[in-house]
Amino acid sequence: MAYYAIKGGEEAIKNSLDFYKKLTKKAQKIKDEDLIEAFTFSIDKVISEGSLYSKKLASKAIKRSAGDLLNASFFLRAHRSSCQRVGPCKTLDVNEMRLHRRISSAFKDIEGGQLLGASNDYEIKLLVELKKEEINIEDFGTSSNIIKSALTPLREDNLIKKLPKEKTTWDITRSFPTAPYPRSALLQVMSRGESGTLLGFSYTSMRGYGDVHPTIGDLRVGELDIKFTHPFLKKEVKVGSIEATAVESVGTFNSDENGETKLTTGFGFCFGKNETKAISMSIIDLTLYNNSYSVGTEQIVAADFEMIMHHVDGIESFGFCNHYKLPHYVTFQTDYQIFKSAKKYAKEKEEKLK
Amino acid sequence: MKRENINDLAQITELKELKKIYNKIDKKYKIKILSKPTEQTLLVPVKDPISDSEFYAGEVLVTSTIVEVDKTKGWSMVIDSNEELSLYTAVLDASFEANIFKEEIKTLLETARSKENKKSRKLNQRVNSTRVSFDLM
């Protein structure tokens, strides 16, 4: 197999490029501030694939991209790379959320209840059109909604499992671990992972190949506060808000490192809203950690630590998948010389004998 | 109202707002850009409750600036990409810090405070509308 080096077609390049512009020109006629609002989860799924939280950028690289997401969290993660990073704000702790929306399927009676929020889930399930009724929301308690976990209960009661608590923090984007994976990456590598790979990945364990019935303890989606400390003043000052999702699954029981058997769970966290992406996440997580009860014990997808660091990114894959369609007939070219050689060979050889 | 708040209130506050308390800052005293607004990254480190560590979310874009009024130096940090609010932003930081147009700053910031509170009021009785409550059948 051989390379070998070519040049060409940069007019072609240049009437592509030009081409793909006329094509998409009316997307770039969308104002920020409208797609932001009318098309608010493709600008999660775009901010929480590309890891940088912009929904201003996520709005041009969608429009950028004519409304190719995977290409658009590509711009948004080319532009994280050209931007200086200050360093860590604040770390968010989900119990701290401004709650839109909790749901938990695993406990009923919840503190603080649970909120259905703004959401489409009852209208296809129940095949019925809202009636175009007015609400009078003035009924309603104007307090904001900051609860903790459903799982805090059982937490402090130790009844849940516990993971070794890690002394440092990885930071993937800095340096790739290689195996056994700090649980921090693996969390990272999940957060800023494709969608639609983690539902795939956890799909495998809800069908049976995994911890077979997860169910949803606590699903929270609302506003966290971004802090950072004002370099003149040396205080804590509030940067800003950011809306995020963050499941945490429970599944079955399980010895923890000191033998005594707990209840599982699994962690999901992403920015935006971004529902089955953070349950999809939290289920991986929880059959990670637990597959000892898992069917397939060890063999099955969503246990397998390599499947999961290495193949979630969408970003990578995207990558990968898209090179194939830069020139590759020159590999090609040259099996195609060998096989015709291999063939007259075999001819040759052949025509010896009779 | 603290000078810490500046930066999450002046978000709040309509930039063409902003922009008019900005320019006669500039007209009577000396604004001295000392870094100009820059796009900038911090990580979001957020916690595991199953291992009591943490992890890294991603990175949120900021707009940074740092600026001079009067011999004083203002700060801003402001989220997403937004240089004309970052740098009306530390320019009233250190306004306030000098105390120039401080009451001026002090109404125009807690104006927004205020309709921001209202607006928030309204969102949380529409989160609150859609609490379940549950019937054994």
Given for the second form:
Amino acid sequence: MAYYAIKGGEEAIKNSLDFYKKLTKKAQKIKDEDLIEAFTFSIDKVISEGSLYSKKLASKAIKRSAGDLLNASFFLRAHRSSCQRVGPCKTLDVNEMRLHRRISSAFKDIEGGQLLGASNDYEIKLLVELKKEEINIEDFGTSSNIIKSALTPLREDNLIKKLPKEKTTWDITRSFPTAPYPRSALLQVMSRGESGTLLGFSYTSMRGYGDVHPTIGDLRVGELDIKFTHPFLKKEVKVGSIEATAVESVGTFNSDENGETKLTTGFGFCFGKNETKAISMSIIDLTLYNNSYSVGTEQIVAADFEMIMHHVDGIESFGFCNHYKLPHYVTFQTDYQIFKSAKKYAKEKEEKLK
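The structure above corresponds to the form predicted together with the partner chain; please provide the structure of the form predicted on its own.
Partners and other molecules omitted; one chain follows.
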């Protein structure tokens, strides 16, 4: 094995950073407010995967990475690791969300009706300008848009399967669990997971390697208040609010822990407007805990706890993938020397046999 000395690396890195700053300097001139308002879905993707609810810092991260959203999430997650932790807030109840958008594909007539809100679901063609027409838009006041999940009536009739409640909620930011993984940890991992990875795994289920066709029981996008117990006054105070997406998907019927047949559901929740991610998360949650009716049962990817827990975090995947760009001279030269030696040995052995 040969040793290859590395010289001049520090100067090369400085030059590389300088080139990068010149390449991306126009991005730094964009105002945070403009970027937050104009690219709201990019901002929301980054705060969700970066696991830090700060749209202003997400804006800075996107500018720093010149629009590379996975890299921006990495910057935000790295910053998060240096933030002081105050403590847990009061448990959020998505039924208390002030809705901006709420749809259900499982029920036509639901309390409050279908609330489409702001969406481009029905706009597809890039180069076609829609006609500007005068439309009477119904005015929704945020105070009147607090509506319970469309599945609440079924839940009140005890028709939905309940999973065993955990005594304590796991916190993956303090310690990562070992198998068997608590559901609270699993949901946290998926909540800050990479959107594309979650979509890919859930798509395997949609294509038939799982519960083949779940239905969206309740999809909601809106604001939730963050409440916290004041450390001195010991009273509950509101410290802010967040925008979030929550989804309950509905699967097939299955037996609960008491042997009763109930309707199965999966849950997804993440920061910001992230509908595809929340839907994917709910499908995986549904498949993981109700695989007995799935094609392939527990052998399918979307029902494999190890696969989900260790492969959906974009920051970890990103870091591991990009570390290959760091010097691996010794590793490669070792493999290369072994290859040459093996080839020489095979050739000598072949000549002896002639």
